[in-house]
Each structure stands twice: as structure tokens, then as C-alpha cells.
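Here we start with a single chain on its own, the form predicted on its own, put down as C-alpha cells.
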Amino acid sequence: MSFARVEEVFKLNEGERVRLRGWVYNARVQGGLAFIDLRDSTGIVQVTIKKHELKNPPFESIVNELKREASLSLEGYVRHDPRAPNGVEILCESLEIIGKSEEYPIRKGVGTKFLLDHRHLYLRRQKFQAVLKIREKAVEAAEEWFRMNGFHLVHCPSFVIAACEGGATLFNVDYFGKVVHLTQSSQLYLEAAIFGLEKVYTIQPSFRAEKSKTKKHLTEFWHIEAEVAFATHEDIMNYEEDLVSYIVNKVVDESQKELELLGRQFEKPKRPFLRLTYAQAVELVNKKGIKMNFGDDFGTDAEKLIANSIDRPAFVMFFPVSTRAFYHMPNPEDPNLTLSSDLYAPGEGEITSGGQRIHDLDLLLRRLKEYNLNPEDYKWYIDLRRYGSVPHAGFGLGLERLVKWITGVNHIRNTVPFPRTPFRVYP
């Protein structure tokens, strides 16, 4: 006989035979009587022990190591007991203690410190589980979505010689002598990409180096990030709206024992997405209190502001010039704007940025100049420009960002296994 999930075994019949394996999340003692609360990944089964009924090995043998965390396999029989967490129970026959467990550290009352020491033991929790199994539900989303509208995966490189984003982010790096830097984005290589490939995506880490203490930034994430040649500002947003409707609603369709498993009752976000200009953001912020110039990027506080004034994602579009990076193509209508935009989810706060690019290579050296950037550094991007350019427009979205909005999880960092944060690099 097979081994069988957990899961599998509320679909059993009474009295029929099963073998399980897992680990004890609880056991209790009393007599000649114990139970256990079995777990694996599929979900938690009370086993029940009794002294007269356990053919193999001896009871008096195995009761003191119960502890939390064992594992263990056995073999018993299915009984429907409404007693019994969601109605059902084993009672085992045979049981083999596969590896001891010693006092398990991991306990109601320690401090968030304590547990983040322990993450490599915090990942047995079933609600941190959870957000992990809706932070893979996402990723298979993200993917399905792109294979459905023609993109083609490319993997782009984690040491650059040039920033994407702002050089204060960067991480330096000793590459053989030579300093070289940890990716901020790979937006820079797709563009390369969208001349032979035209529509392509990549989800791959992302590192910025700065020492924020916000409940929303890490400094090593997960990027979803696309571009597409010939695109508009305008196509890139109706990208962005559908790939987001698209990953929430699958993991809301599917996930639905998770987010039940967290407490938490998300809806599908309403379509279409708002669209708000950066100069009506700032109006709004001002006339909720938060004091704002035009020009001002939106710190913390702003940013939760709009976030909690929208009923449903919502696009805050055109920034200034002087709060984007080099290659955002200016607004024709009003060349101290950019074609640019990030998407907020109500509630949380921006998950996406993107925009139209620069095509062209006058404006791009220009740019360039203007930001006291290298242009040596950027050759081979400035290359792209000589031959054959066309316009073109991408994104990029935080996956850990997407998943905590999803989950409603308290920090990022629960959104992640092993976190990293200015503070922390361990385990």
C-alpha cells in the first residue's frame, strides 16, 4: 500500500485502510490513550493510539517520543467521528518514529525577532504555508497568463556594470577586481530582448540597497517584469490591468483553503482599474492633510493615503520628469511629464511600475547627459537606439508586494521564506 496525503483522507470511506507519513504538530498523552495531530503539507489529521490496539511496537516504547516535530509514518484505518477535527480520525495500528524531535523551540509567546532567527523552522506553520502556496498559485498564474498572450521567458543577468533604477540602490560586488553591481531590474536586457522576441517577460530577483524600515520594501525580491516592442503607454497599462486581474483571480478561484486558513476574504478587484494623473494624486493628498509640492515623489504616508481612498486598483499616471529614471519617455502633451505610470491596490499601495520607453537615440543621449549618467556604461543600450529602434513600453511588478495585498499578511517579509532586509541576512 502507497502512502497517502493528508488531504486524502477526508475522501476515505469508514474503515478503510491507509499509511501516512508526516510530523506530529501536537500530541497529548492520557493513559494508555494519545493522539496526535499529524501533519504535511496537505493539511493536519488527528491519529489516534490505542495501548491494546497497536500491534507495532510496543506503546510504552514510542510515548515519550511524541514530541512536537517528530516524524513519523504508521498504518491504520479510517473512522468518521463528528468528535474529531473536521470528522474524522485515524486509529492506528503500527507506527515507526522516523527522525526524534528535541524541545522544540518554536512556541506561543516568543517575539518576532526569535522567530525570524528561526525562519528555517517558522516554515512549518500552516498559515505561513499558506501565504507560500498563494505566493506559488501567483507565479503560475503570471506564467499562464504570459504563455496565453504570446510572450516569450527570457533570463537576464544578476551582475551589471550600469544602474537601472538610481546608483544610491546599488549593490556593489567584487567581480574578479572589477566592481560590478547586483541587478536592480531586468528591464534593460528585455529591451534588448523585444527586438528578436518582441514580447517578453522574466520573474527573477531583484536587489536594492536601501535602508528603508517600511512594512513594504526587501532588498532582495522577486520581479515580474515584460516589454513589448511597438507598444504604447496606453497598451502597457491594459497589460498590466489584465495580468493582475488575471493572477488575483485564480488565486481566489483556486486558493480559496488558504485564504480561509488566514482569515482572510478577498474579493476580485473591479474592472477597469481607475486611472488618476500624478497631478490629481497630489491634489488628493493635499486635501487630506498630507502637506505636498508637484514634483514631490509620494513617501510612505501619501502613498497609504491614495491606497486607502480607492475602491479597486487605480493607475496614478504621468510623473514628473524629475522623479523617473532616465529612459521614460516624456509626455508629447507636456514634455516635463513622462509616459509613465504605477499601479496602487487599494489598501496596500503600489504593486507596479511602468511605462513607455525612449526610442530615440537623440533624446536618449540627451537624457543621459541630463542625469550625469556614463554613457560608455549604457553602449550597449544606447546601441539599440542605432538599429532599427522602434516604441516600445514595459513593467515591472513585486511579486512579495502582490502576494501581501492578496493575503493581508503585516510585512512584506511574511510573504517571502528567507527575507532580506537591511537588518537581516540570516538564515
Ligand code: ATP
The other form holds:
Amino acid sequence: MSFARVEEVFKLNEGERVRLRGWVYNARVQGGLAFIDLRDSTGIVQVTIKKHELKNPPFESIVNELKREASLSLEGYVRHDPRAPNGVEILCESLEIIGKSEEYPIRKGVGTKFLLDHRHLYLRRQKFQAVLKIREKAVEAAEEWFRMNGFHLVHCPSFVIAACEGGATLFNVDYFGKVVHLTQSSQLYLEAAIFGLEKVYTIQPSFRAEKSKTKKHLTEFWHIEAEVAFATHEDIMNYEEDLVSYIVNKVVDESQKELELLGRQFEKPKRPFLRLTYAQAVELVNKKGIKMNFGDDFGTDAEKLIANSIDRPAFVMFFPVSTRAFYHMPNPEDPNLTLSSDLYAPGEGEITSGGQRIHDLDLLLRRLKEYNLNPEDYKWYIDLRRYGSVPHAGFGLGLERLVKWITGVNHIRNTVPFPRTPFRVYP
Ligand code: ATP
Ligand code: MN
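Show the same protein again, this time as the form predicted together with adenosine-5'-triphosphate rather than the form predicted on its own.
First the chain shown before, then all remaining chains and molecules of the complex.
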């Protein structure tokens, strides 16, 4: 008889025989009786061991090994019992301890730092697994959406020379005696790829030396990025809206069990998404008492305020040139503004940035100068404007920001198995 998964036993009939394997989530021994909550990747089921019904090994020989996190395999039969969690228990007839467990260090009341130091063990927590399953579902949905919409996958390098998002958050790496950087975004490479493949995307890590301690920044995060030939800023907002809706709808439809486990009520966002200009957003922020000037970027409080005043995702459009990286296309209606936008998730804040890129050679050269960037480092990128340049646009969506929004976890580090933050690269 092959091993069943825990989730399957709840569909079995009274008396059906079953083999299971997994880990002890919890164990209680009362005289000749032991109750184990057995956990595998699909759920938790109660296993009852009665001294006289355990055929092998003798009850006494295992009873002291039924410790939290011990791994075991067992055979028994299904009993429907309304007192058991979910109405089912397994009456155990034979059991084998596969791996003993020492005193498990994660207990009620240990602090956040302790849990972060033991992230390699914390992964066993059911709620955390629910978040990881939702994250997986979001990636699956994104890949599906790109495929359905004619995008090609292009993997980009992580070691780079040209900065994409400004020098402040660049990581340096000793590359055989030469200093290179870890990529902040794959955008520049995706721009090169559109001249062959037209619609391209990637899902891979980006790195930012973020020094500030916030709940929404990692130093290594997974970046869902796309770039499209002949697309305008308007086109790219439509793509973003469609992609984000597709991902969120799929998670709500297919990860209901995980959302319930997290106690998360999450509703599919209404469409169309809201659209407000940067100027309108600044006005809103100022009206609610946070002082900011035209030309400033939104700080944490301003971002929160905007996020809390929307009932569905909202684009903030046309950021001033002063707030944006060198490659942004100026708005023909006001060259101090760019054809760019951030998508805000309600209650969460920025989850994407996107816009139209400069495709004119002379303007790009001028901008590089204005931003004090070395044209030598961008030679290949400049080249793209020399041979059949076309208007194009793209965006970047932070996977962890998206998952944080959907799951409602309190900190971005809880959306990723092994978070990288300014003060943590362990485990
Ligand atoms: P923010 O202003 O929120 O720090 P950003 O504007 O610097 O982000 P972009 O360059 O626009 O970031 O990157 C595109 C997307 O990548 C962001 O909208 C966000 O979802 C995600 N992202 C950026 N930086 C980080 C980070 N340090 N950790 C996690 N996600 C990030
Ligand atoms: Mn941004």
C-alpha cells in the first residue's frame, strides 16, 4: 500500500486502511494513550495510538520519541469521530520513527529575532506554508498571463555594469578585481530583447542596497518585469491592470484554503482600476495634512495615505522628471513630467512602476549627461536607439509586495522563505 497524503484521509470511509508519513506537529501522551497531530505538506490529521492496539513496535519503545517534529511513518485505519479536528482520526496499528527530534526550539513566546534566526525551522509552520503556496500560485498565474498574451521569457544577467535605478542602492561585487554591480532591475536588458522578440518578460531577483529599515523593502526581491515594443504608457497601464487582476483573481479562486488558513478576507479588486495624476495625488496628500512640494517623491506616510484612500488599485500617473530615473520618456504635454506611473494597491502602497522609455538617441544622450552617468557604461543601451529604434514601454512588479498585499502579512520578509534585509543574510 502506498502512502497517502494527509489531505486525502478526510475523504476516506470509516475503517479504510491508510499509510501516512510526516512530522509530529504536536503530541500528548496520557497513560496508554497517545494523540499525535501528524503534519505533511497538505495538512494536519490526528493520529491516536492505543497501547493495546499498536501491533508493532511495543508502545513503551516509542512513547518517549513522540516529540514535536519527529518524523515517522505509520499504518492504521480511518475513524470518523466528531471530537477529532475535521472529524477524522487515524487509529494507529504500526509506527516507525524515521528521524528522532531533539527538544524543538520554536515554542510559544519566543521573539521575532529568534524566529528569524530559526527561519530554516520556521518553514515548517502551516501558516507560513500557506503564504508560500500563495506566492507560488501568483508566479504560476503571472507566467500563464504572459504566455496567453504572447510574451516571450528572457532571462537576464545578475552581474551588471550599468545602473538602472540610480547609484544609492547599488551593490558592488568584486568581479576578478573589477567592481561590478548586482542588477537592480532587468529592464535595460529586456529593452534590448524587444528588438527581436517584441513582447518580453522575466521573473528573477533584483538587488537593492536599501539602507532604510522598512516593512516593504528587501535587499533581494523577485521582480516580475515586462517590456513591449511599439507600446505607449497607456498600453502598459492596461497590461499592468490586466496582469494584476489575473493574478489576484486566480489566487482568490484557487488558493481559498490558504487564504482561510491565514484568516484573510480578500476580495477581487474592482475594475477599471483608478487613475489619478501625480498632481492630484500631491493635492490629496497635502489636503490630509502631510506637507510635500510638487517635484517631491511620496514618502512612507504619503504613500500610506494614498493607499488608504482608495477602494481598488490605483495608478498614480505622470511623475516629475526629478523623481524618476534617466530613461523615462517626457510627457509631450509638459516636459517636466514623465510618461510613467506607479500602481498602488489599496491598504498597501506601490506595487508596480512602469512607463514609456526614451527611444530618441539625442534625448537619451542628453539625459545621461544630466544624470551624471557615464555614456561608456551605457554604450550597448544607447546602441538600441541607433538601429531601428521604436517607441516602447514596460513595467516592474514586485512579487513580494504583491504577496504581502494579498496575504495581509505584516512584513515583507514574511512573503519569502529566506529574507535578505540590511541586517540579515542568515540563514
Ligand atoms: P519604492 O519606492 O517602493 O522603494 P522603487 O520605486 O524604488 O520602490 P522600482 O524601481 O519602481 O522601485 O521597482 C519596481 C517595483 O519593484 C516596485 O514597485 C516594488 O514593487 C518592487 N521593489 C522595488 N524595490 C524593492 C525592494 N527593495 N524590496 C521589495 N520590492 C521592491
Ligand atoms: Mn517605483
